[in-house]
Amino acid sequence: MNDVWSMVRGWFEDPQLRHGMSAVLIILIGFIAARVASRLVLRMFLKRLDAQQQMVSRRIVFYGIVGISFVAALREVGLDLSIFLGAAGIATIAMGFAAQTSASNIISGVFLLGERSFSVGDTIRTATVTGEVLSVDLLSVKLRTFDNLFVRVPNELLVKSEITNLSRFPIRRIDISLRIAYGEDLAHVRDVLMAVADANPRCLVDPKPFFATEDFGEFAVLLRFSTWTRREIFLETKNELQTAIQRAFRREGIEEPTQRRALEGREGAAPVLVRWEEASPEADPKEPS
């Protein structure tokens, strides 16, 4: 027993082992302090910062304290930091030439953070994808699409392309395109659409719903009906409105022109498409010859 105790005491009296244990202890304490400090910063500025700023602040505090503790641990074991700084400078130059795309993404990420076009939790639409922003990192922006897919978009691509923030403002406009037969009374159609919007509690009274005649097509009048709702219930309200409009049109006898094909051909031969025609549902269909 005395021999074991003497061996253990000899380990603690060894300067190298003592400095190594001190370095490990410094790193552990620094890691714990970084976790605690990042949470305290989040609680202190929870109401003043948005989700993106909270994430960036937590990372700066956490990795800053961890980096300081790591440097202190290296000094504790007696390593000369000037050697590492010189090697880091040479490695940085070499990596700069080898990773120009990554450097461009990092710079673009700084611009995205400074511009604040969107933040974590927003729903954005780019040229190729639409989804919720999960994080804005140094190299890329992470998105989650509506069908629950994870998409990584490089920062450089976002800086160069158009970005639409679908959740920046509290309300959104619902646009519904309609095709009405020429025989229908447009004033009556407008009254029916306005009544549908008034009956839906999710449609806002201010701004008011909007009815417009877009164009007079070859076989139908093209209309647009717009109303406003809160962005959180945009899709639900749009689906409800479309269903309610269809029911109201059936109840009021408002018909949309339907498209049918006119086929002609000789007996025993394959019919040939001659023309497209538009006709109301109540019209008698013409049998192909």
Second form
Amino acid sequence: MNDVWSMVRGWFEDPQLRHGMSAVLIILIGFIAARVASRLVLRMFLKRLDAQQQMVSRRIVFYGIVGISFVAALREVGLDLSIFLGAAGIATIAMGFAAQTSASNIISGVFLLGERSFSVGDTIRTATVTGEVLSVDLLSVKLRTFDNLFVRVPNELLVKSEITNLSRFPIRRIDISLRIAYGEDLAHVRDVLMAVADANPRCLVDPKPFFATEDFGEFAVLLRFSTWTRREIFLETKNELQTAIQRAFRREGIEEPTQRRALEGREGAAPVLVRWEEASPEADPKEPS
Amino acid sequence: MVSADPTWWGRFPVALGGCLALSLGPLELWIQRRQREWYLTWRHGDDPVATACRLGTGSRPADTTDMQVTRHALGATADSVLIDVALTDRPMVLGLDTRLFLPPGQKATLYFSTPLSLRLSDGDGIPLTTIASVLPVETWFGASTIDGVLAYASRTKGRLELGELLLRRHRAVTAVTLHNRARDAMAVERIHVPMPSLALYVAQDDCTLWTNALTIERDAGGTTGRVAVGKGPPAAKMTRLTQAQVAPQTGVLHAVSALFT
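Right, the form predicted alone is done, so what does the form predicted together with the partner chain look like?
After this comes the whole thing, all chains and molecules, with the earlier chain placed first.
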């Protein structure tokens, strides 16, 4: 017992070991203080800041305090920080070559935060993925897709590519493409579609629903019907509308287009022989023997 | 005119296993009390001018297809249910059936009614839910699809005579005075009414519901306007039923497009 005690006393009497332990203690206290302070800041400004600002302010406070405590710990062990400052220039050049991608991602992250094209909680669409923004980190943006997958997109990629923010504005337009047989009365179709939108309380009265003839296709008239709704219920309303349109078309007898071919023989041409055969059960190769 | 039906808001006793049935305009609501839960069933009818106002004991329909059903679990249900009346939680955009022109310097008061909501609470004051008496239709009101507010839409004839307005129990009457100070005529198609900024009053004689009066002034320049919410009840012998949900903005200049179009 006495041996252990004298060993511990020996540690405290050794100045190098004492400074080392003080440095560890400073880092430990700094780490705890950083956690407490970042949570306090979050609580103080919870109502004033959005999710993105909360995340950034929490990190600034946390890493700021951790950084300061780290510098204080280095001083405690007697390291001259000016050496680090001198080495920083060399390290920057070295890093520039060795970690180009990481550096680019970090700088891109700063641009993304500054530009505020999106923030935590928004739903964004990139060239390859659509999802909710979970966090904007040092190197990448983390997304959760609608099928509950975790996707990491490097910041650099987002800065370079086109991003669509689906959550920026409170209302969105629903565009529904339709194909109608040539025999249908377009004015009647328009009235039916307008009645469908009118009957759905989720479709906004204003901006008004919009009906347009897009094109006269080979077998059908191509139409576009657009109506507006709140962004939170976009998909739900779109599904409701599509179901309601199908029902309304059936009720009103509006025909869906089918592919048709007309064969016309020239005058004086030889008659074309058409043979109509009905498949017999015996001839059906899929029929079990 | 309003019939001599009793008021539909207040505290109503419900026996254990019993059911309170309310028909209010197009809304049909059944409030069933169980030992540890309130069982609510309701539906909105298709008749937009329904005038029904009946409250009494009843039984919940067996077939609840196309009905809304919710359950609200409590430790133990109180022996009564509280029904509070409320204005809509969003502004209301009233579209006039016919465009109204107000010549320069003229003033006109329009009367219209807006649907109310029911705030249901357990007899001990525990909030249950809020149900609109008329299924609200949503709209957007603003200069563009970026700049504006979500609101509820309603059509109105914009009566200039109060006597012509069909008074219904599930709706509150608002008087809006339009004042055109500009040198050209003011065309009004839609009016933006800040419902959350209005208080609700009940007339002592016939129990009709009213909100504060509103005054909308178009300034001499014609590009800006000012909306003022009247202080106190719109007429004598009225008692305040609910306070405004948000404090009304006073003396704020708005773009004319933010008040009416």
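Take the two forms, find the largest set of C-alpha atoms that superpose within 1.5 Å, and that set is the rigid core. These numbers come from a predicted model, not from an experiment. Residue numbers count along the first chain shown, from 1.
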Under a superposition restricted to the rigid core, does A244 display a Cα displacement of 2 angstroms or more between the two forms?
no
